[in-house]
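To begin, one chain is listed below as structure tokens, in the form predicted on its own.
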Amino acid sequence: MSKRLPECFIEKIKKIEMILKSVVDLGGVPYLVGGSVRDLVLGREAKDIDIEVHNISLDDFELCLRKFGDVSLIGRQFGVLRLHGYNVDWSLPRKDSIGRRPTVEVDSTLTIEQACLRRDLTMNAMAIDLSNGAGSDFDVIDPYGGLESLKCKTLCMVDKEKFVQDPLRFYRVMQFVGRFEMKPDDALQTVCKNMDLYDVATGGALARERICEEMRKLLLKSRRPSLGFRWLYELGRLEELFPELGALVGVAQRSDYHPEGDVFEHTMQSVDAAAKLSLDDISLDEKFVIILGVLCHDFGKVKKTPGHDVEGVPLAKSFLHRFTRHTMLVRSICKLVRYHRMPITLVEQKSGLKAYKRLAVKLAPEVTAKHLYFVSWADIRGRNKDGHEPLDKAFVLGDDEIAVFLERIREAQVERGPEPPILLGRDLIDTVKPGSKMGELLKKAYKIQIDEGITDREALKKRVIS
């Protein structure tokens, strides 16, 4: 059955129409493949364009592309090329051996059905023939039942033997459960419950960076990323893979503050609330940090409730080190965990503006008071006693306080970072040589500036050198 291409996608294809025509003139057949086909079928924007070209050699294909600009061989052995100036990944069909680092055989004679066999899930194993360019109608080539799996909202393997050979596919299922709110069928569920998550070929563990990539997609592309973690729990592998999260299951909370149930339920609802944050005020990277901060914020409750902010920091580090080596990311999350209770605390204590300024200094340079506000905002929305979705508007406990916190950090002008120091090294150079002594004086001056509200440069200078 023919479908109509969205106008926005037709425009993208028109930009490469001459390239497609050149490929066809050489006897090649260009297919749109992978997630872009899935997204078109679902009516979602297909941001990435992956085109697989059949019936043409790699050398001839490379020469064809070079007529339109500079070409990068992202992986010649994988048959993957990139034409500069075009947001398209070009590839040739290939056969893979087992393992995370497979031996690859580029084979342009493969049929599209044979090429799709190497895909992980049936919804990703569909293709569209682009030989006719940007025509408004298309037929989905669906050799393994991807359309049916999308219709039934069921994740299905293309080939069990190939699936278990790549443990990263397990984590892809996790993020697809969250992103598309689909459930694995019985066969995939059984495989994921029992499959070894070590590289079949090398016997080594998966690279943390690869897991982080799937985690990032889960947290940033899902309406309800909690579904991925809930699936791990249902599968019986949450405690094995992320023990810091698994330990939250069954940890009781005060029912008057947390009618939703245990700490795990609260965390899952809070994460889903954070996933709703708009990108109007924050970047995608900032949102990733905030959602991870929310995911980790109550880890310390497995040890103690008062003081769980402090107790949670080492547990957050342990959790994050399972999938990232990014030091700045880890430090950012730990700051959010350590200070996540401060917004409510400062408001309840009716603290003055200098307290908000001191908090901003403690958070810097990794995160800001605005980031902390978003963590607290999500925290108080994860308290729905009547379901698993976060509250659209929090109940009376916390909502007013967090609104006041936002007003106060704006009033203190520390929403986006700490107050800049008035006294700088150049102001002391006529009195003190650069070095540790100058550093101590500048630190003292900044403390006086924050604590006493002194913003006169000369007055600060006199205070520290007197």
Contents of the next structure:
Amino acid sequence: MSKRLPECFIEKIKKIEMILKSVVDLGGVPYLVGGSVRDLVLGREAKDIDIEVHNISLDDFELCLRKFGDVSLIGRQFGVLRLHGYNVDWSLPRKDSIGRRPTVEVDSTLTIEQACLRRDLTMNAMAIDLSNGAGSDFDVIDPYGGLESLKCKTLCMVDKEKFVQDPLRFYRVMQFVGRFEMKPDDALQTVCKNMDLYDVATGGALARERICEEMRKLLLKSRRPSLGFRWLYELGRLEELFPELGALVGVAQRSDYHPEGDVFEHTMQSVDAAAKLSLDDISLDEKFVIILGVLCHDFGKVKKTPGHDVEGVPLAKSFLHRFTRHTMLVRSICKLVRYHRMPITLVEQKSGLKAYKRLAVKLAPEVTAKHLYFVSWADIRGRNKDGHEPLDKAFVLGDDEIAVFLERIREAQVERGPEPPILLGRDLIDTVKPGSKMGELLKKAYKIQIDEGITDREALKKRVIS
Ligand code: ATP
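Now that the form predicted on its own has been shown, please provide the structure of the form predicted in complex with ligand ATP.
Next comes the full complex, and the chain you just saw is listed first.
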């Protein structure tokens, strides 16, 4: 049944209408493909647009695009091009060979049905013919039953033999389970249970960055990212792929503080609470760090309960190294794990502002007291004994304590970073040469400033050079 494209989408297509026309004039057929068709069917906003152009050679297509601006080839042999200034990936139809080292081959004569065969899931293997531009009605070309799979909320493979060729597809399933709250059908579930997760193309492990990309989508685009991890557990592969997370299953906790059950249940609920954090308060990158901090915050409980914050740091590191090499990311998350008990501790101990200032110094430069506040906010919500969704309002260790923490870091003016140092190198230049000695004195001065609350520059100078 034909439908009209939604308005927001028409706007996007209108911007490239001249290009589409130029492609059609050369005998090409432009199809909207991949996730953007799926998102359109679901009524979700599609950020990236993928257009696959059939019936035209790569050289002719590249020439055609160059008339509209600078073109970069993302991978010539893969036939993917980008025209600067447009958020569109342009590609030519490709086919993968099957075998130990599959190769990708551009073949502009493929039909859309043949080209869709290389896609992972049926919901991602649909297309819309854009030859008539944005204004016309459209039909979804759905050769493998993607529409039905979306209707039944079931993830289905396009082709089993091809699916297992790329282990990334396994992690994509994990991501889609969380993000679209869909379940794999029996065939896909069986394949995922048994699939080899080494990369056939390289003969080694899957590149961490590729797994990280899926982790990022799971954590940032899902209402309940926990569904992806719970699926891994039900599949029987959580221990194997993320042992630090798998080890949390069955680890008991004090039932008065944690009526929800074991550490895994608590972590899953807390992660879902963190996923609710509004992007008005934090950037996407900050939210990624916070959710990962929440995911790792109780890893140490496998070893002991008091002191689990310290014990958790090496475990968080080994967990993160399974999918990232990003040093700053790992250090940020380790800081959140190490200090995640501090908001509650400082409030319970009725600590003075200096303690909050010291905490901000310890957290810097990787994270801030506000980030730690968000981790605590999620932590106290992961305690629902009557279901798996996080609590809207916390109890036991409650919102009141967390609100006091926020108030105090604001009062201490360290919400977004520690107090800036008052005594600087230029203040000492008349007495000490720049170098390690000066560095030591500045460090000492800063410690006095934070610990004793001395904010007078001359007084600080006197203290360190006396
Ligand atoms: P998102 O909205 O997260 O971008 P997406 O499904 O569009 O979701 P992309 O990585 O942009 O994800 O991929 C675009 C399309 O390419 C997918 O919809 C799918 O058809 C295909 N695709 C991506 N990765 C694979 C893969 N590893 N194996 C098979 N097909 C893939």
